[in-house]
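Next up: a single chain in structure tokens, the form predicted alone.
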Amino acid sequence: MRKKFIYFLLNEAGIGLILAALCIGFSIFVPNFASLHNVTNIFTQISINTVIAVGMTFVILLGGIDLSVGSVLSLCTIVAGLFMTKEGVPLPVAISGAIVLSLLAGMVCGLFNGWVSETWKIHAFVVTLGMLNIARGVALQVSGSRTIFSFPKAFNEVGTLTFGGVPLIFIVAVTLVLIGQFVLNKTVFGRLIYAIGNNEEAVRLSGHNTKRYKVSAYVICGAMVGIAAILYMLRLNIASPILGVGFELSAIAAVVIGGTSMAGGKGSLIGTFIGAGIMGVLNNGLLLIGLSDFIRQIVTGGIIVVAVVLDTYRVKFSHMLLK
């Protein structure tokens, strides 16, 4: 019983305890951290990273990675922004069309990443690094290197909506986490994602087309980036070809801190959500303390390294307990 409890702490509850400890610590030592206004800010700040991290989790569960999410987000905002501000388009069509185009742009980029990687057996690191430059270049070319704003008033007002003090974009992020968790745990597709991450050859020999599932994971990642792009536009009311720099780092950090193994086959979206929360709380707390952007970037990078190192020890210790 004791071993099972320790195993639960290491694999399920550990990161939740870390998040709770950070919240308690900052609440005690940092003025205004626990205020309703600041908590609402944290919810808003982690929403976009959470949505991107949902898609990243599917990819990393397969042992892959997507370095292009930041650039693809900027491309999605440009595509959506250009359509929404096009003259003569009725308001409902402009908003709905922008959302659809953002989703399609993200999914096409994800399809490219997955298809090229799997067809020619090129590591996703290389392919998505190429897409990082392609998407950024297309965004700059299509937009003429300009920022797009002056979105319809109705669209801007949606971005400020709250329900019981909880921002709408945070509710969207949590909903996507829950849907993704259901897919991973309760569907054949989700179980095969885990299985492929653990032993792709065994899944292939059992008669499943592993390429289809791996490409689908990148398409899902692209779709999440498309949604995140709309949320970003709702929050800041701009579309720009230079948005999203470093977003891939934050998404990967959330996934890894949340307990998903970089080797694939192990992890959960609830863990990813908590990981994004840890990143958001830490960033917010350090900002309130007065640390500069540069220091916070150093801390973020350090956390990723520490999380990966600790993950190796956590996995080894967990296996020892199960013996």
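Residue numbers count along the first chain shown, from 1. The structure displayed is predicted, hence computed values, not measured ones. The term rigid core refers to the most C-alpha atoms you can superpose between the two forms while keeping them within 1.5 Å. Compared with the form predicted in complex with the partner chain:
- Shown in the overlay between the two forms, fitted on the rigid core, is a CA shift at residue 40 smaller than 2 Å.
- With a cut-off of 2 Å and the rigid core superposed, residue 301 has a Cα displacement that reaches or exceeds the cut-off between the two forms.
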Given for the second form:
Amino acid sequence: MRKKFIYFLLNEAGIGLILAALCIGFSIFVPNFASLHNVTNIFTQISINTVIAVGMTFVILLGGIDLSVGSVLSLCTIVAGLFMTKEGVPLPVAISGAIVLSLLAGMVCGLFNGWVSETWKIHAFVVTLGMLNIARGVALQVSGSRTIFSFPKAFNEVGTLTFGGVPLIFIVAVTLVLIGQFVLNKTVFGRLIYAIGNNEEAVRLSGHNTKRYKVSAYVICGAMVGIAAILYMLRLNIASPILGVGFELSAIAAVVIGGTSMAGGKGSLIGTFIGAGIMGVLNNGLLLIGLSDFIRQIVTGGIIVVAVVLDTYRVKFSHMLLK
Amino acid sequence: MNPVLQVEELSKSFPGVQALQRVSLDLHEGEVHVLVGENGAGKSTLIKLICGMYPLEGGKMTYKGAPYAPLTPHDAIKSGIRVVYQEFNLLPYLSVAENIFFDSLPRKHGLVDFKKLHSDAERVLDRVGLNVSPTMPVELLGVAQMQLLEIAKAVSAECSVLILDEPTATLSPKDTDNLFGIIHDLKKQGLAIIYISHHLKEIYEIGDTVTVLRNGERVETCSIHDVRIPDLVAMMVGRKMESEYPFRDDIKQTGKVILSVRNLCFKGNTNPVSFELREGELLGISGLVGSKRTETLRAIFGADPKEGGEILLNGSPLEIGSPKEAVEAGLSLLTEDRKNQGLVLDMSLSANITLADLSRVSNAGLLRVSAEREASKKLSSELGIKTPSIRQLARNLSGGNQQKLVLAKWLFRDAKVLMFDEPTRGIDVGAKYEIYLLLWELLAEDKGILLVSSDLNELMGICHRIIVFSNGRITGDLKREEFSQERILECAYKEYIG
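Alright, leaving the form predicted alone aside, put up the form predicted in complex with the partner chain.
Shown next: the complete complex, the earlier chain at its head.
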């Protein structure tokens, strides 16, 4: 009985155990960590990475990768920001138009990534590396390398909304995680994403258009980046052609810590969410301890590796228990 | 004169199969010893034992007067026994010289001595008559040149025994002649050569001695000029019946053609292929490995591009450009390689069963989990798939159960024409029998089945009709009363003899 419980814990809770351990550890040793204010802070800090990582999970589940998310996010903020600050556009149109444009910009970039890499069988690493530069360049060109602020007041206010200490942008992020998880688990589309990640040829020979599904995953990733861009603007009230540098690495880290295999076919969005949580909690906790930015980077990097190594032991150990 | 390599009573078994049974063979210096036999006769197994791919199980070998028992392919190479496989083992982006001496690059002060490397390479290239620069990247070579490069690699180091596995399979007649000239030279230099080929005519140009294998046993060894081609074919046939085959003659044969393939052309095939499949018919496809049986099925199914010809289902032409279109039209293809092309190994049994027809267990894109569970439970128990749960991963099933799982996938799809490529390979007799019974049930539902198999007895045991492929051409169309191993093999070898 106890064995079964440990097995369940290891398998179902998985990487969540590490997050729980971190939270408990910081709560005990860092005075302000568990305060409502700080928890709200952490929620806010992880929201954007979570949303990007949701999209990234779809792509990585198919054995792909998207390095362009940071630049594309920046481009999306510029497109949305320019529209929102346009003279003479009524407020509701300005805001909803900005959201739609941001989504569209992200999806177009995703479509390009997926379609080019699938049509010419070029590794997504290369195509999205190209897109990383293209999107950044377009953002700089379109904006004249200016940062845009002075958004409508109503828009900025929405960004600060919280519900019982839970920020709106965090609610959006969690909702996307749940929707994504539903799609992966309960729909034909999700089933085929996993199957293609495992064995694309078998899926193709079972009569499916695998290219369509693969391209869709990049479009979904682009859409998530579009949403993340709006969240970013809500939170920081700026749109800039130079933001988002390194976002792709944080997102990939969240996905991988969350247990998704870089080779594809295995993983979940709940895992990704916990992965983003681990990164956020670490950053926040270490900052409260008073570690410098440099030391925090070293520790965070180390923990990413340790978490993934520990995870391989977790899987081995739970298999041993089963025997 | 003592033989260079003496093989005595080698045996090897795999689960359920005795692949090789007390086979002996003497190989002399300056001799080309030809191995012939139909698919599964034991040629490859014998070679793999000699070159250390499989450990010795029974029997012994003597090489240059000393006992020889290689544990790894590297042992064999070190002692001077080299194999050139049908699939090349070259590094495409490295130069010709680097490929030849990859294991033992000459060094000077810890760096590669390119001057010596290139002069050594030139000497070896000369020896096999390959006229290319040692610095040329291998990817730029043609097939025939790569073949010679493989031989150059083999003879570059100490080599007394050279094994060539179907070296002419992909060569043009001119390149084949050239290769034979080189084999003659190597022979004169004292090499002992084992030569495996389907091409019964060409072995007369090159061989000295011939050994015929059948069903894992040696049938005959003699000088090649003492036997004629028909004698060889006669010696190859006669594999033992391994199990009973359930042939049912109560299946209604309406004679209605369901699938008609007309002048089908695809990459690598110069002869258009045409045949017809009728309702309730189990049509066997025989032929040697490489005779384009598998490729034909794949082209029909749209798995590989088609270059011409027509496919008609129930009289109406099909436009099939992808497996998706084929499946939607009512075709299915159970591929030979179940692990890489048939199953999603790291997914559950039930996910694999429903993979080809997810619309049956979904509603507006949403999976109906309970419907899927019921359907897969039903099918897996009907097929007798032995598993603790339908949530079990496909990877954890035995070979026979995996094969049944692929079958279950296509049964779930409910296709009109089922194409099976080696559905019983590598599974035990009991599971085979169950699969045959399943085929009959399908036929009783007015479906048509195309069955590719390398097992002649199986084809003869269960098919209504057999068509035989030989080097990409259909050379035989035999009705059940015309079945005999001699007839089938005669057709299978037809394009290789003349």
